[in-house]
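Take a look at this single chain in structure tokens; it is the form predicted alone.
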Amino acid sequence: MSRLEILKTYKIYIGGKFPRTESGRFYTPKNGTTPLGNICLSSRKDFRNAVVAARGAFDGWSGATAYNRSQVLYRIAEMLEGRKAQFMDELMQQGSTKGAAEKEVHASIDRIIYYAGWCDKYTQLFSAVNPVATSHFNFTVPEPTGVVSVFAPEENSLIGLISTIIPVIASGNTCVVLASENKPLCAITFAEVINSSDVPGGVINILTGTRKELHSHMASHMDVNALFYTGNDKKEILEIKKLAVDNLKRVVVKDFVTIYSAEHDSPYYIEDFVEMKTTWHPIEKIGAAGSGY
């Protein structure tokens, strides 16, 4: 006797919780003629709620020690390692071969580990003691930018998501990410991994839906400090850059066509979302002239 298969409803992830979209809308992407699931069609209000959650989590996450953030990222990799079979199954549902699915999951785990290792090291690479002509010490140190809007690559369900959000949060930023529209399954399952690891609620917020509906809101929101765009739609990129001017958002555009390449394992992806803070400190003489400082 045949039975009607119940499609899983994949909810969004905001502030450490799994709400349904406030709009009540959903869509059903397909692999060929096979429906993949009921996916929330996120609205502008969902994005605004996610930004509030991200802003609320920023002080705690950016204030954590770099070593602690490294531990948390490593924990995400551990949790993903334990659920490899589930992610491989979802990738195959979306059209990947078994070999390609295994490659994507392994590469995703390795990329998280890579950036976990940089959490407490990138400041040594990008900070500096600057030469000045006055009696001062002059230090430049990187600080996290704030809340970052992220457009995950459309072509890669898991490795694309991880390659964009992990370098963003490594330095202490929080983010709101729009997952792949046509291959969204791994994004919400990855949210389950985040939720069961040590990532504080609000650090990573994951929405599903369409770029067409959300990109203008993600670019124009006044409490978003930077935007990470993946893709090559020149019209969309131009519109995003125009909207970002209102509060001087930093816009970073990258093409992840070669997503498995070593070029995407780079501390400069962390530097893309930090601000360089320079501090001047006077040098006081403690003795007579010529006796030292």
Second form
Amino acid sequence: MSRLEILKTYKIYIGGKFPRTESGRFYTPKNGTTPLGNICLSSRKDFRNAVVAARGAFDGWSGATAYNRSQVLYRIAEMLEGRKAQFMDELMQQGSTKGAAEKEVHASIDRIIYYAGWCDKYTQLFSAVNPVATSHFNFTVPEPTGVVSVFAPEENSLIGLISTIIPVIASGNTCVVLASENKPLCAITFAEVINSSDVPGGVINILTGTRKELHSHMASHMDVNALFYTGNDKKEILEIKKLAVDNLKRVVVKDFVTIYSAEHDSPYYIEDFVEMKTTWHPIEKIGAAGSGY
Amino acid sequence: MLPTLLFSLNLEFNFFRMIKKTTVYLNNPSPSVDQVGIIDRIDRITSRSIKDETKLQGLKLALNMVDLTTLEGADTENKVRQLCNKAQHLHDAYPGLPTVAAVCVYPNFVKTAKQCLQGSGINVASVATAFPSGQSSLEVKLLDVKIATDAGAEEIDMVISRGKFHEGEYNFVFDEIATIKEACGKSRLKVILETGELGSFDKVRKASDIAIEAGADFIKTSTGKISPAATLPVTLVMLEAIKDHYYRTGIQVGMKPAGGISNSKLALQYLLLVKETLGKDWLTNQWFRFGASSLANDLLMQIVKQQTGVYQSKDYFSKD
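For comparison with the form predicted alone, produce the structure of the form predicted together with its partner chain.
Up next: the whole complex, starting with the chain shown before.
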């Protein structure tokens, strides 16, 4: 007996829940002629809701201990390991060979483990005690920037997604991600992984849809503090940079062509989304006793 | 069948006659509320969407209806001053914004608020009558009102005695409101029913009718100290009471939902509900208010969003 295939409807991920887009719209990306699934075509209101969720989650996530964040990231990697087969299957649906799919999933898991290790170490690396000419103890420490808009790479839809969001949240930022437009399956399945690990709702919010429709809102929203753009659309980058000026968003643009290379395992991806805070702490000098600390 | 029917009609007839002798307000006994109908009506209101020009008008109107409120144990003179300043300078970066309708404080801060708001056209409202529980003697409640009115409060927000109401002492509740109304003098009286403690729509309707008949200028849902506070269904029940009273007497009574209204979308839905239940005569801060503290900022952010097209952040608006 022949049966009618059920095409999965992939929902978006906002604030730890899986709503449909408020607009009710969807699109059906294809690999050749094979439809991949019904994917939400997110609207600017979905983005707005996601920012509200990300803002709400920021205090809790940035206030958690670095050690705890590290454990949570490690947990994501564990959960991903357990669902390897599904991710490989989806990557192959989207056109990868079996070998390439396996390589991508393995590299993704390893990369999460890599950044999990950095959570409680990057601060030491980027902090400094600065020499000053007055009687002050002067030191600099990095703090998370806030809510970050992330444009995940269009190609390498799984490792690209991982490489853009994990270093962003490692320091305590929360983010709203726009997944790959034509290869969005892994992004939503990854949301299912996040949802069953210990990541608090709202820390990672994942939207599907088009860059064309959403990029200006992702760049202009006043409650977004930084933006991570991947790709090389010159016109789009220029527009984003202009719109980001209004509230002085930190804008980082990267062209992720060498996604597997070791240069992408780097704490400097964490440093891209932290703010350096310098503190001048008065110290008392009694006679010639030297510094007080 | 027939004799039974006649008998019950007869009973009812006698019942009304009996009541009529003792109290005024039960002349028109409260009708029972169609709960399913109310919920259904609200579902239709909330599934609608207001856009563009209309939305902007609605947001500005809602802003002009806000009673900016601080009713915390931790309130200080300076907190009240700060709130009054906020009331007068909502967001100076955008000129042409309306002000809020009133600032609502405890009686001991009325004097401070009056000083700060002098000449601004913004009223000072004060809660009174042993707010929020209302568990005190009439003497204490009257003194509370006197302190507030003597200090210059233009509006008094009183609470009804919910305990007495549940005991069925409707006359007590009625008399108390009437006495307080008298004590208010020229100040307008808002009567808080604290619907979260009443239990059913029928009781909300009953309490609304009592308050209206006893002379309330406004009926108000909640103190904000009890959850649930204001909801759309409860507001609709109260609006219906106001409507019936208006049809009967031609006298307008105001409505103030308070507590839990923190976003613009919800505020606009309230406006829709008022417009379609009572008509546009009520769409002014003379007859409709929002009791809220965080709503004002959300309205401001939405207004700026409408004007600039850019989603806003709390970081760029004064707290209170």
